[in-house]
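Quick heads-up: it's one chain on its own, the form predicted alone, in structure tokens.
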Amino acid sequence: MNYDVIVIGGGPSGLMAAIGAAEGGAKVLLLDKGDKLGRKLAISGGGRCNVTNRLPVDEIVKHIPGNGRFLYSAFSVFNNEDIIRFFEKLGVQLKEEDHGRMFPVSDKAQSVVDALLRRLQELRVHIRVNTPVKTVEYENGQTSAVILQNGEVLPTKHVVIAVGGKSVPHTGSTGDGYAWAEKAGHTITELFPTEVPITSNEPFIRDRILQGLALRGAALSVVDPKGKIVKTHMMDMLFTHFGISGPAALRCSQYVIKTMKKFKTNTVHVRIDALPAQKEEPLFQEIVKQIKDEPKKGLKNVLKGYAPERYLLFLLEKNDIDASQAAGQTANDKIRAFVQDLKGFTFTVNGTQPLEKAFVTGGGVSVKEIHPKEMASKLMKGLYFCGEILDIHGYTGGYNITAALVTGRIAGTTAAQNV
């Protein structure tokens, strides 16, 4: 059987592309090498599926540091508000949470996956799972066929590649699509992990002194070898047995990699401000006054509430201060050094966990070679790309999935229009 459009990959962008193409009247085949569709969607947002983000488009673009501006044209065709309407039409009611994040009212990612699968069924999209693709064939500057691993040839003039990047490989994203893109003449920009925990070899990390400790609303900064702050993110963070994790660390991770690469170094510094709302000098004066008011009180008790106890004790010990002594016995210069650490504890990190452990892949098919309003290849007729295989990456919080759904929708719709 001949298909007008073949979509390879059953993740968010592939499902959306297949629906877009079928709604445009095309006869569509959706291929996935795994045993079920929507595996990445089903585990996203901690199993709740952060479908999109309700922030204004300008804000969304700011939260997609990897070529977010490329999406302005796409958002003029189909945007985050369209995603919300699309799902509500499919019977998935959404609710808004902090920072504009949109979740299904059911709090179940599976309800989002099920709605998409029902829509594919209604549109009579042919689906083949457990069907790995070997390659895509091109003839005379035009897409001509998809060849399966078992040797089967599926002729078609329109192929949407939606196979994801290389992160979360157990969902099927193992980087298969890059070779098919290169075969068509596309450039693959260097791949790197983003939204991934940061690693450190510092003794306090190796000895697990702070393992499991969370700092709420801390400001985490990546500092380059010249002492300049590259990027700061103010969110929760967590100390682990290998380094740091949590939202602030995930967001800073790509800047650790980029800074190490730029300065050709194996380590960079990160700095933690545990109290970003307070300035250093007034904070120092405030603590000195409290000590003066209650000089006999244990220092640990005077400092209670400024940070979690384990973190306070760690910073006191770092500055050779006995936490159990009477507050009044502590020299002012020691208190000043302690406050400096509260506002800017700096330590060395040596990279991040590997791409396989990342939530998102940085790099991919160069967006310079893609028509931004069509998701069509500028180099090969009948070839379209969407989702994480493109060199587009955002922070967690519904931004990557928004990019995937928008680019998927447009790729599928364009493919159908060109049939």
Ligand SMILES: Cc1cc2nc3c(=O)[nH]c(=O)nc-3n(C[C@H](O)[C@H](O)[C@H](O)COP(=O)(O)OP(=O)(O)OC[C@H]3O[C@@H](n4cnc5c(N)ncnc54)[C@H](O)[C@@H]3O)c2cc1C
Contents of the next structure:
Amino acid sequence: MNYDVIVIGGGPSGLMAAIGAAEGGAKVLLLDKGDKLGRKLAISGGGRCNVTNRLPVDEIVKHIPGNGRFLYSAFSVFNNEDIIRFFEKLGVQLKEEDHGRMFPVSDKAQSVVDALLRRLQELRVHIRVNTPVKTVEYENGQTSAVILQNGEVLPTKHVVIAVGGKSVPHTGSTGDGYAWAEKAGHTITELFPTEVPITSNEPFIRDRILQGLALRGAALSVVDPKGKIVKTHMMDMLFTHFGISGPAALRCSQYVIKTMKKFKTNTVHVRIDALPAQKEEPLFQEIVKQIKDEPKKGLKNVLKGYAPERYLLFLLEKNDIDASQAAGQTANDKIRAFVQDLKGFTFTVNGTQPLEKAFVTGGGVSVKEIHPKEMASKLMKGLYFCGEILDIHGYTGGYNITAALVTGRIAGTTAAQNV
Ligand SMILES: Cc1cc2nc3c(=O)[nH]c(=O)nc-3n(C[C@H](O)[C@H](O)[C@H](O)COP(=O)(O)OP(=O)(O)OC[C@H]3O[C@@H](n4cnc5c(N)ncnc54)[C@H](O)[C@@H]3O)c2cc1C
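Now that you have shown the form predicted alone, what about the form predicted in complex with the named molecule?
Entire complex below, previous chain first.
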């Protein structure tokens, strides 16, 4: 049987593309090399699937530092609010959590996957799992067929490539699509891990002094070798046995990589402001006054509440201050140095965990070669791209699945319109 549209990849972008194409009246085949569809989707958001985000579109774009602006045209056709309505129509109620993050009320990512699969069934989309695609064929500037790994040739004039990036390859995202895009003449911008924990070889990390400690609402900055702040993110962060993780660290990770590359160095500095709401000098004065008011009180107790105890003790020890001494015995210059660290503890990091461990792949098919309102290739007729294979990457917070669903929807509908 010949299909109008073949979608390769059953992640959020491919599932949505297949639905969009079938709703547009096309005869659709969806191929995936895994035994199940939506494997990454099913483990996303810690198994709860942060399916989209409710912030206004301008904010969504700001939270997609990798070519978010390219999505403006797409969002004018199908956006985050449309995603919410789409899932509610499929019977998946969503709820809003902090920072606009939307999750299924069931707290189960599988309910999102199942709803998409039910819709595919209703639309009679043909699905073949355990079917790895080898390549896409082109003839005279037109997409002509999909070739399977087993040699089978599936002729078609419209192919949606939705095979994802290279992160977490056990879910099936092994970067197979880049070669097919290059074969059609597309440029693949350099791939790099984003939304990935940052690594450090500092003795306090190696010795696991702060392992497991979370700092809530800290401001984490990446600092370039000239001492200039490259980027700051104010969110929670976590010390681990290899470095730092948590939302602030994940968001800063791409700037660590970019800064190291720009300055051709193997290390870069990060700075933690544990109390971003307070300015340094008033904070210092406030602590000095408290010490003056209660000089006999233990220093540790005076400082209680400014930061988690483990962090306070770490910074006091770093500054050679005995935490158990009476507060009044502490010299002002020591307190000043301690406050400076509370506001800007700076240490060296040496990169990030690898692409395979990243939540998202940075880089991919250059968006300059894609029609932004159609997700169609500017170079090859009948070829469409969507999802993480594109050079689009967002922060964690539902932005990547949003980008995948929106670009998938548009790729599928355009393909059907062009049949
Ligand atoms: C642990 C984790 C949690 C995440 N949580 C969130 C979250 O809560 N919110 C959010 O917005 N983003 C999250 N992300 C990111 C998000 O899941 C991805 O950006 C998104 O899944 C990308 O969708 P995609 O459709 O482009 O590709 P993928 O989901 O990677 O799907 C690609 C599909 O293509 C198939 N495929 C690959 N090669 C072939 C081939 N040769 N032949 C046939 N099929 C092939 C694969 O088997 C796979 O099913 C998370 C990522 C990870 C790793």
